[in-house]
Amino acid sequence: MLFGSVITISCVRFILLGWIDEQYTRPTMHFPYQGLEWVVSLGSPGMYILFGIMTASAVGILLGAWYRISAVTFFLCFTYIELIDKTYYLNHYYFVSLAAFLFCLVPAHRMFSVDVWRKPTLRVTHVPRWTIDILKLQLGIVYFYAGIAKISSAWLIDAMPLRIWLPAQSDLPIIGPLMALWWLPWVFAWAGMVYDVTVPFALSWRRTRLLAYVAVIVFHIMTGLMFQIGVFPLVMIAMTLVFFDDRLALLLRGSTHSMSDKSLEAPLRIEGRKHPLALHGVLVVFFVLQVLIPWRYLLYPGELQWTEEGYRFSWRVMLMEKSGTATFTVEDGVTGRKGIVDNSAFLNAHQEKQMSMQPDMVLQFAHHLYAHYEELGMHDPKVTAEVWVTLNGAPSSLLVDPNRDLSEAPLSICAYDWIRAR
């Protein structure tokens, strides 16, 4: 119910802020994930219809109404929308997709739901332990990997990018003046790392669970106030309550006494049916991928935050302050005539900002320019880019080889040899 509430708020907020038009119907190009180029914007009114269906399914999850259909519909709609354009990738959107997938598998509608009101025989007081533990495991992976990613000299020794971000928050009420203290970035850096690494375990142990949850609330309220991260704090505060499963069960059933150990041993059955082996196989594959994917950056050379090869889907949360400017030149391969591209003629402001510091998006935009100008009659256009990027306050450096014809560089999962070392 809490998950359904938050995603419903998120959907309505997205619609009311006008982001459907800004992000999905107005831009002339999008940046799809490699291999998923078939996931395209449905235009207008297609995207509005899709968001309407997604919002209705979010309400269905909240109310437990036609729950299985609602859960699957929300997962498919939300994930499709997120795959249209990598410009808008955020860790918490990725988390919502993963959580939505898990909600497709669990019997979350078997009490306090419209489905139980419609069909009382659906009501159960016990569910298999794995249906709760998979949500705990997913949350634990998010926190733990976020903490592991913070074990670096840039974060712990240099306190970057907190030394940039915290002084900029000096106008916050009450705590604002504290943000200017010179030593505070290091306190936040070490506390953030320790919090992320330990909080899954502290939540799992009954003696420390309440204190850990207080830390969850304080941490996410602080980050929500200081940074523009949407509904992510609400998602994590709501979802982390699953670690109180035993106490919540007693509260919801109106019981004032603890259950015996024997009564806690619920069989892996609902309505007398064992869960199929295939379902357990899906979960094993799902979590093995969750454990392995964040480590794929080890397959690439160079500095991860600079090249960003293997950066997405690895729970590297707010670890860098990066910005750039990209100037593209298109040259006619026959006449030699050349000109500088107005990026804003093709991209919205956020697309241009993200493209100007992410090499794979630079390459995709170069390919788009090649196709565009070739269609206009230019002969075998050559596309080059001068991209200057600053990372964590360091002086700007060239991100890509400015002499390389990017229209001839293939999109690939392999390392790009045209990315310059910092």
Given for the second form:
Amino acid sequence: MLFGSVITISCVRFILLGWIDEQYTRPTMHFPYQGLEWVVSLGSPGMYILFGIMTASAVGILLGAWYRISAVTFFLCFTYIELIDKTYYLNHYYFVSLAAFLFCLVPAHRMFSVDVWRKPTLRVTHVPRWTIDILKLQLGIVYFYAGIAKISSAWLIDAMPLRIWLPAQSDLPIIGPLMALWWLPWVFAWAGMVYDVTVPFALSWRRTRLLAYVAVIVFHIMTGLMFQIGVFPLVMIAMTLVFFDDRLALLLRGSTHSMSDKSLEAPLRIEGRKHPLALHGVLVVFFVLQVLIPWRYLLYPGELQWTEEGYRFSWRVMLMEKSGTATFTVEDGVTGRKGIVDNSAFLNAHQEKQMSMQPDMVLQFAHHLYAHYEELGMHDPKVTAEVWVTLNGAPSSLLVDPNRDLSEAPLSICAYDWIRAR
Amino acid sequence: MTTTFTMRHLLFALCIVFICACTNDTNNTKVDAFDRTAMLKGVADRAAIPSFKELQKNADSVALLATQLVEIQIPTTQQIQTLRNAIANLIIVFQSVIGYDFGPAEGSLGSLVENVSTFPVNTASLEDLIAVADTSFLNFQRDTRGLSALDYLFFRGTLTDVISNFSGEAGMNRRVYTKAVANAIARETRVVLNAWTGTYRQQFIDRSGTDAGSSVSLLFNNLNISYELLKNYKIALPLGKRAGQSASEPTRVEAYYQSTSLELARLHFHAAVNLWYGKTPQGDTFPSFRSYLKTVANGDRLINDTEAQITRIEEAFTTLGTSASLSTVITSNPTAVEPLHSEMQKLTRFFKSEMSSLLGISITYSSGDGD
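Compare with the form predicted alone: the form predicted together with the partner chain:
Every component of the complex follows; first up is the chain already shown.
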């Protein structure tokens, strides 16, 4: 129900902010994931219809109405939208996708729901333990990996990028003036790391649970105030409630049934096998992947934050201050005439910002430019890029080989040899 | 148990902090609270508002002269010369407001810069509109009005040619069109100036954060938009450096008929750099991006890099001299302009990605959903 509320709010917010147009129908190019190039923007009104269906299914999850269909529909719509353009990738969108997948598997509509009202025999008071545990495990993975990603000399010793971010927040009410304290970034860096690594365990243990939840609220409200991270704090504050047992659920339920009613009631449990084999298999594969995917960066050479090969889908959240300026040159293969590209003629400000610091997007944009200018009559254009990137306040360095014809470099999951070391 | 674990880590953290404080040099640990409100006040009162006031004065003067012209059957050399001078000044003064093309300057039908300073002029369409006496401006052909239209109407050919074009019944439509163009510029400027001297000033100062939509972010983004406009459209375009161009296009410069494009580019550059320094044309100073950078980690390094690059661009301008127009240089010796363009290109990353990174300013206009 909470998940339903949060995703419904997110959908409505996205539509009201006009982001469908800005992000999906107006741009002339998108950055698809490799192998998923068939996931394209449906344009207008297609994207609006898709968002409409997604919002309706979110409401379905919220009300527990036609729950399974709603959950599967929401998962498919949301994931499709997120896969259209990787410049819009956000860790918490990825989390919502994963959580939506898990919600397809659990019976989260068997108590206070429209489905129970339609078909009272569905009603149960107890669900199998695994249905709650998989959500706890997923949340635990998010926090724990976010925590160990912070164990680096940049984060803990240099307090970067917090030393950049905190002073920029000095206009916040009440706590604003504190943000300029020179030692505060180190305190935040260490506290953030310790919080992320320990909070899944503290939430799991009954004696520390309440304290940990207070920490969850404080942490997410603080980061929500300080950084532009949209609905993410709300998602996490709502989702971590799953660590609490049914007494909280009953408290939230309030006056409709009192605690004493509950004690008189015989427990209603889901009949049948607790762990169908297929479900078991799906969950094992799912969580093994979840545990392994964040480590795939070890297969690539070079500095992870610089190359970003294996960076996404790893819970590396608000970890670096990175920004780039990318200048592309197209050269006619026959006449040799060179011209500089105006990136903003192809990309919106957000896409350009993301592209200008991430090698795989630089490559995709180069391929797009090749196709575009060849269609305009250029002969086999050579596309080169001078991409100056600054990481955590250090002087800019070239991200890619500026002499390499990127139009001839293929997209690949292997390491790119044209990425330069910092 | 977990609580003590946390406490122990926190104590350890404090130790590390202490060690860092003792070992690091002062430049690396300094964080002085920069007063962004003072910066915004300075920008509003010392730069933006005085610039718009100066623009208004010049725009009113052109509008008045153009209005008087309508009734004159045969303008004198003196009258046309006075108008020429006033128009030339107006185009010069306009360079200093290009960096403030936000807030009240963003009209529903485009921004002040888009509406007033689009170039090159579309002479054929402009003559068509004059021929049918259409002064409604109910179209999106911005290249038929604004400063480039005035440049065309008053500077193409000799003074005698201009007088002849504007004279008698045959010149009536031209005189009426000129009046409409000049008054539109003055009217659009008035809207912006009134907002700044009215409620916008306080709004601007109050939004002292660094998030998307804050005044610092608006100012930063517009500094970059202004700089890119200069580099890409005022230099690279006539030079034929843009992708898709098959040759240089020396006529596609600002104020082509006045032949002042190079001087205007230099003024445009100075306006952008002055905002970064926090300097008025009169030499007064106010806190701006440079003093902001002074207060942040690694800021001094970026200031040095930026200033060194600004000097190289100044030198490239100096090499090109002041006598010839950009069109002339590009026609006779295009390679002479190349260094100016390449040095300008190098400043972009200091202005754009490095400064936004160090100051923690949001580059995009709409707020994102974060990381």
